[in-house]
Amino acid sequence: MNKEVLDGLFRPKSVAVIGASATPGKIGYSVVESLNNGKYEGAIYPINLKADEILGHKAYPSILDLEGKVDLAVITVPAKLVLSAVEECGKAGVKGVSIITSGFGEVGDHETENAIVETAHRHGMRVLGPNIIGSLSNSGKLNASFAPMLPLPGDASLISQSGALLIALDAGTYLRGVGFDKLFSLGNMSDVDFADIIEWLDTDEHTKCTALYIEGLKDGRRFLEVSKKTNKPIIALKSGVSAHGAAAAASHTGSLAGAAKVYGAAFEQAGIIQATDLNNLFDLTQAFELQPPMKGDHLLIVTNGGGVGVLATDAAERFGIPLEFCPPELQAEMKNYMPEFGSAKNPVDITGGAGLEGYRKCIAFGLQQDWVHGLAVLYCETAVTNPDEIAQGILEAIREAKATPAGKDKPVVISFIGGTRCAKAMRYLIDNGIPAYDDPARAVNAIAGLRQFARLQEAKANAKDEKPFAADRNAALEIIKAARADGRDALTEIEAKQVFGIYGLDVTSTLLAKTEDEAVALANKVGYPIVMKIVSPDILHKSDAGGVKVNIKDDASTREWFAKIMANAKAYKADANIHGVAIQEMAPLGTEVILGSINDASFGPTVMFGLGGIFVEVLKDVTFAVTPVSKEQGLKMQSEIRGAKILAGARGEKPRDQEAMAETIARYSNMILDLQDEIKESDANPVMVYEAGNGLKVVDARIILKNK
């Protein structure tokens, strides 16, 4: 990041509008008007070939006619004129160009778009866009866009790939009561992208948290690296999360991977909180800009209605903060603040009869207890209470408690359920720094986000640097090179196991037999019982071809099944290139798991883990992580699947060797990262995992190569 250049782009001291117009309704007019309406305090230079003045500003025929240098040039001229306009900006010493004009990469004209970026970089400039609505900043009084207004002021920033959505959200900030200091439209992301702006915002004193609307990433790895480094919360909404490429995938991993799973894994690894929809994006943003993270697991809920308390309890469990009853001493004290028929367990139900004082005392007392890490206050409108008075009393109690060392830095969320009076009361709370929602589930979801962020930060702080496992990469490349020389885009199982072995994976001993006699000799070398499998780059799913036989115990059976497997393979695919039959040691039965990899379009080498057999085929019980994956992350991946209890030891079974599995995941991750230019997809399936301390065995292996 060149901070000085990005400062000129996002915090300019002067703005030129190239293509400025004196005709209302044209974008060149709207941008100048927006700068005026936002009360921009820097110099504004409309660039127009014919006009002498536009909306109170002297106009110039060319940016080269200006005497001083300009930080930001907003370009609105037709697409065919943009490249020459960028060239002139470079000659004039402009720091950054914001290209509102559309008609480039989004319609297939990548050549001109690339030329624009090359021209800008040659002159030391950066490009925002093209195909954007512009950028907005409350602290800079800058509306360099054709959005109608600056957003409601706040301490968050929003970066959106969609310009139309950004305009809609801009107006919606006033209705929702969620403020932003800055809004950025990215458009085609020809140059400046999410990572650039996230990195720049990390030093921005007006931004406490950043919200993202993402359609796709061009450089997912840099996005991850930058996001990991920032200490400010990032909330992301990813659209377009349907599975991609499944029909053409040649491995289990390829068919199971989708944008939703891979992006979800990447966000978690980067410490990003993922929003589920636009409302949730705003809800989380409001919580993060107004409240601190929740640094423990104990959420206290105070309510005047049992029904909303139950809804909040359900939501807490759904969003990862299962409620616990308050300790007896806390319950005993809070029983003093409610009618006899109230409940102090958690939720603390002060009932409709407790009124304002019940809220005040429970909040002031509860927030100062060491056991309490966060507070959710729920209110149902009643005939005997005034929402305005309740809101004022709640705010006073929160401020009183937060002024003490014990109550400081504990987040609070509110939910009022009722009519227009409740809506007004909630807006009062929001304006005074307390996030408020019209549904208890939304409030609990917001504070769960604050808890999740704290956990992600804890994990980031405790993460240990692990050196990559030593491996002979050149030996692996020689195996791949030989397969390519043979005209193949897949390794045989034996070759794949050789590569796995080079990277330290514990694979079953597997040898190639080309004749019955050779099969018998190798079977005796490996030791009965054995497994026999067809070896053909044209038959990836061997069982489908009748190309697998297990538990062969003698020489006669070995001869018989060699002939059968060869015949089955030829019947399945007459023109298959058959190398022979694999003679493999028969690994003892264990818990079947699968390891897989894809080269994701956004994030590159990505690892999949899950239980094998029906769990992967039918239930698709898998989890993903972007490489590199540490042993610690390997343990976490095992805990993320629905079948985690099977690995941990369920119904009297002893725990599986999760330490060995974690190391295998890390080594496998190292392999696919190291060979990312060669490997498209791969599977280790099944992997037999044994009891703790007894390790595992990779029974089958598959590697699909990239086309070159």
Second form
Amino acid sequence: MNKEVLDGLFRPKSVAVIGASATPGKIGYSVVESLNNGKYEGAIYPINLKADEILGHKAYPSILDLEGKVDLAVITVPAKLVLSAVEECGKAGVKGVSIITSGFGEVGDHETENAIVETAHRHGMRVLGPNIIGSLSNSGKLNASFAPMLPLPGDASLISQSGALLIALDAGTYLRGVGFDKLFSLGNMSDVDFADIIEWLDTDEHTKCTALYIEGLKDGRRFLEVSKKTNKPIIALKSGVSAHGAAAAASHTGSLAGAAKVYGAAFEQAGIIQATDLNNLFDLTQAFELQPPMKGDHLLIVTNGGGVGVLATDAAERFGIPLEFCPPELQAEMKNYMPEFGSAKNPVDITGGAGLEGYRKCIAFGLQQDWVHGLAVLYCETAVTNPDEIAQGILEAIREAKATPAGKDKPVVISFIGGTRCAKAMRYLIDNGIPAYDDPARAVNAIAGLRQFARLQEAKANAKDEKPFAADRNAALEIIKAARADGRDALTEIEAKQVFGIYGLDVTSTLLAKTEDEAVALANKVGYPIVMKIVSPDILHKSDAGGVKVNIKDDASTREWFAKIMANAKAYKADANIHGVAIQEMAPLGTEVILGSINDASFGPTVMFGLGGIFVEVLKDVTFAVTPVSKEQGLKMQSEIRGAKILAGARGEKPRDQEAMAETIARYSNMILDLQDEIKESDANPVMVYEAGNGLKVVDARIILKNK
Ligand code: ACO
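Since the one above is the form predicted on its own, can you give the form predicted in complex with acetyl coenzyme *A too?
Following is the full complex, with the preceding chain placed first.
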């Protein structure tokens, strides 16, 4: 990132509008009007071939008349004129161009889009867009867009791939009470993308957290790296996670939307909080810009209604922070702050009859207890209480408790349930820095996000540096080269296992016999019982061809089956290229798991892990991670699947060897990353995992090569 250039683009000291117009209703008019309405303090230069003046600013026929004077050029001329406008901007020493014009990559014209970026880079400029609404900044008093207003001021920033959505959300900030400093429209992301802006915002004093609306990433790996590095919270809403949605997104922005599970995994690996919908994106953003992360698991709920308390309790479990009862000494103290029939367990139910004092005391006491890591205050509107007074009293109690060392860094969220009086009271709380929501589940969801962020930060800080595994890459490449020379795009099972073996995976010994005598000799080397399988690149479904026999126990049967398998294969496909018969160690039965890899369009090689057999085929109980995957992450992947308990030891069964499995996942990740230029897809299926301490065996392996 060239910070100075991006400063010119997002914090410009002067702005030119190329295609500025004096005709109301035109986008070139709106942008100048927006700059005026935002009270931009730098110089504004409308560029128009005919006009002398536009909306109070002297107009110029060409940007070349302003050489050296312009940081940002906003371009609003029709598509066919954009490339030459960018060339002129370069000659005039402009730092960055923001291209509002549509009609490039999104409609298939990648050639002009690429030429624009190439021209800009040649002149040291960066390009925002094209196909955007522009960018906005409250602290810069900059509305360089055709959005009618700057957003409600606040400490968050928002980056959106969709322009129309950004305009709508901009106006919505006032309704929702969620403030932003900066809004960025990315459009086609021909040059400046999410990663560039996240990196730039890392040093922006006006941004505490960043919300993203993502349709698809072009360079997912860079996005991951940059997001991992920033310590500011990022909340991302990814659209196009359904199969049909992905198709809609692809046609919308011309970019590829990746698989939902891969995005979910990547967000978690990068420490990003994933929002489920627009409301959730705003809810989480509000919590992050107003409150600190939640540094422990204990959430205290104080409520005047049992029902909303239970709803919040359910939500806490659903969102990953299940409630615990308060320790007895906390309960004993809080019992003093409520009527006899209240409950101090957690949720702390001060009951409908209790007034402000109950809230005040429970909040003041609760927030200062070491046991409490976060607080949710719930209120149901009643005839005997006034929401305004309750809000004021709650705010005072929170402020007082937060002014003490014990209460200082703990997050608080509020939910008022009722009518317009409650809505007004909540707005008062939000304006005073306390996130407030009209549903207890939304409040709990928001504070759960603050907890998840702290967990992800801890995991980041505690991530151990694992030594990379050494492997003889050249030996693996030789095997691949030989298969390619043979005209194949897939390795045989024996070759695939050799490659897996080079990378340290524990494969069943599998040797190739070309004659009966060889078969017997190799069977004795491997040790009975053995499995025999036909080896032919032309026979993929070995069992269908009568090409597999298991549990062979002696030399005589080995001879007999060598002949039978060869004959079956020839009968199945007369012209098949037959390498011979594989003599394979027969692995004892264990828990079957599957390891696989796909090359994701955005994130590159990814590892998939799940239970094998019916679990993967019917239940699709698998989890993904973007490479590189460490041993530590390998352990985590095993805990992420629904069938995790089967591996951890369910119904009196001993736990499986999860350590060995984790190491296998890490070694497999190393293999697919190291050979990513060669391998298109691969899997180890099944892998038999034995009891803890007894390791595992990769029973079958497959490697499909990339077309070259
Ligand atoms: N230098 C300076 N000004 C020029 C030049 C030039 N070389 N050539 C033309 N102009 C002037 C024109 O004379 C005109 O000014 P005028 O009104 O005084 O005559 C002005 O530039 C604009 O040109 P028009 O031909 O009038 O173009 P128009 O305004 O109709 O359309 C636009 C241009 C808005 C860029 C259009 O092509 C476009 O792309 N629209 C879609 C933009 C959009 O929606 N982007 C966001 C996508 S996200 C979302 O969905 C919201």
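Residue numbers count along the first chain shown, from 1. Please read all numbers here as calculations on a predicted model, not as lab measurements. Here the rigid core means the biggest group of C-alpha atoms that line up within 1.5 Å when the two forms are laid on top of each other.
K.L.:
With the core lined up, does the C-alpha of residue 603 move 2 Å or more between these two forms?
P.N.:
No, its C-alpha moves less than 2 Å.
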